[in-house]
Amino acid sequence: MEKLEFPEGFLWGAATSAHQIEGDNHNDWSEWEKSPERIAQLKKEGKDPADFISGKACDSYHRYREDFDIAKELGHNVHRFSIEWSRIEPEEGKFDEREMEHYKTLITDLRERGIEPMVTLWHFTNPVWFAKKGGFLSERSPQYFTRYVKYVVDNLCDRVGLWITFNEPSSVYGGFSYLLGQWPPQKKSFFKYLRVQNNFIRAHTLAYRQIKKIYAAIPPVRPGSSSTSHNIRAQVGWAENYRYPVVPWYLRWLGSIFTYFRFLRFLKKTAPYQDFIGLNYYTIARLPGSYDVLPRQAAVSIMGWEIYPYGIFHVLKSVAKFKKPVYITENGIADASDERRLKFIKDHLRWIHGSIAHGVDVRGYIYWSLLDNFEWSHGFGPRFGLAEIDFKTFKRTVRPSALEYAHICRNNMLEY
């Protein structure tokens, strides 16, 4: 058995997102879940609409301490989660101080457990007022988003150093909402997709500058000072879903176009305004004729995704040219039986370690997800969690694979 050691200070943990675990959110997605059109569509497909309405989700808004205890028990030293914009700014320009205090307490509880917070400022959902103004189609959307970011960071700058502005804005949200028209607001148009992508680029740039400005204005704590403030430097990036492209030689031009618009365009445009790259990796992207290049993989998840761990090595090598540190901000498998999760984690970590050996500056691995959760348009069916959730009682049960992953986290080493 080979022992693969990871760099000193490597971060290990898991991720969640607000709408998927908190429960009782009111935003554009929660309204869409219960819309007559959505319910009619699900019934037409022979599905129970109740399985696709987030409702209480994991009730983590009230049970987050229990969740953090699980993370600590599993040896995690970083936890990625998102702040729900619709809670912070339920009405345009009106911020809810009580909700802000909730997130302050949440982060304090994380730090008391020795876990570094990695905060995502936007994970697919929008306040209803913002959606009515056109969401990220609006030319004013970058300013609206930056105003929200300023309020949050002003309140949390003494507690948080790792910030992610957007989660999968181009590849997933843009693709499903504006290219395929399957997610809210279901506006299928390539030109609208480009407009939204451009607004995300502008919004990230403005938010990055705003965050840096806030931290630059904080006076450093002098040695021996009685101040309890943290000397924290802001590191700002964004997380995108990268798929290893499998393309026949005669369609390489099409593969290049696909890769460019799916994530490279965003990455190139924002390169001066990111301190790290957040990489979410689950599967490959096939183009027609690609089975001659790579046979269909025997391991396929219940999501229909081909499991190809070598792909993460390829993707990491491809983003290394941007000379930015990289965090694996999501990587996981929906596996209710927990028969394949440990192998999935180990196989991907093996290739992540290989990329580090080839000079890629990978700083951490964050599994998706800490908990079973509400998996967007797939409802409550997929089970990604290190901890199983009984959605009737909200009981948390740590899965055996999570205990094995904990061994890796505590030892900063993979035995493969």
The other form holds:
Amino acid sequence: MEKLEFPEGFLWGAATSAHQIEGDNHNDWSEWEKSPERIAQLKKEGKDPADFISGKACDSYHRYREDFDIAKELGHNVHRFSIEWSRIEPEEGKFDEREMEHYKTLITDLRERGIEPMVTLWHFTNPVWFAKKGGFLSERSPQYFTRYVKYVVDNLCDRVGLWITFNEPSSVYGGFSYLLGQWPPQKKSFFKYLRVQNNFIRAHTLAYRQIKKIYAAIPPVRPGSSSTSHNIRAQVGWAENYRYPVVPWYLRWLGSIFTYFRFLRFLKKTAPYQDFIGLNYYTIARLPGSYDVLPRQAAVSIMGWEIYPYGIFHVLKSVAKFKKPVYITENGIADASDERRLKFIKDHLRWIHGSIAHGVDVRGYIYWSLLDNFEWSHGFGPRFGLAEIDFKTFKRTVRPSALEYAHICRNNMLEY
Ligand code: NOJ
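Would you mind generating the form predicted together with ligand NOJ now that we have the form predicted alone?
Below is the whole assembly, all chains and molecules, this chain first.
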């Protein structure tokens, strides 16, 4: 058994997102979940629509303290979660101070438990008014988004340092909503996909500058001063879903196109406006002829994703050329029985450790997810949580693998 130590100050934790856990959100997704077309489609597939409506989700809007207690008990020192734009700006230009207070208190409660917040500003959902204007297809979307970001960051700059503007804008949201047309707004078109990507890139750039401007105006807290405010500087990035592309040599050009549109284009264009790279990794991407290169993996999760931990080493090495710190902002497995979760975590951590040994500047590991939650178009079926949720009673039960992961977090070390 080897003892693999992680760098000092390494961040350990878990992630969630607002729509997946809070409950009672009103946004373009909640509208879509209940739309007659969606219900009809689910019935046609023989599914119970109730399992695909986020509804009260984990009721974390009210129970977040319980969630944070779990994170603390599990030795986490970072927690990634998202702020729901539709709560903060339910009507165009009208900001809801009460909801802002909610998030302020939530972050204070998190910090009181010794946990660093990592705040995602957009995680797939849009306010209804924004969606009606065309969402990220609208030319003005970067300005709308930045106005919301300004309001939030003005309010939270004294208590948050780690910001993520967008979660998986290119690969997952762009892919499902615009390339495949399966997620709202179900607009299938490559040109629309590109337009949305360009608007995301502009929005990220504007938001980055806005956030930096806000922090630059805060006078630093002088040593010995009695001020209770934190002397925090902002680090801003965005999180993308990276897959290890498996492709035969004669289709390398196809692999390059795939990688370019999946994340490289976005990374290159926003490179000057990223303090870190947020990397979500779950599985590989197969291109035609891939089975000759890599046989089908024996371990496949219920999402149908082949488990291939070496892939995280490969993608980490491939983003290292950007010379930025990297946070693993998501990595996880849907595993209701909890029989495979610990191995999944350990195998990936081993390769992450390997990449650090090869010079990649990885600063943290954030497991997806702290809780079982609403897995978008898959509904409540997939169970990614370190804690199991009973969706009738909202009872949280910590899974055994979470306790083992807690040892790793506390010791900053993996025994492998
Ligand atoms: C990535 C997304 O950010 C998150 O919302 C989702 O639940 C997980 N992957 C698992 O699919």
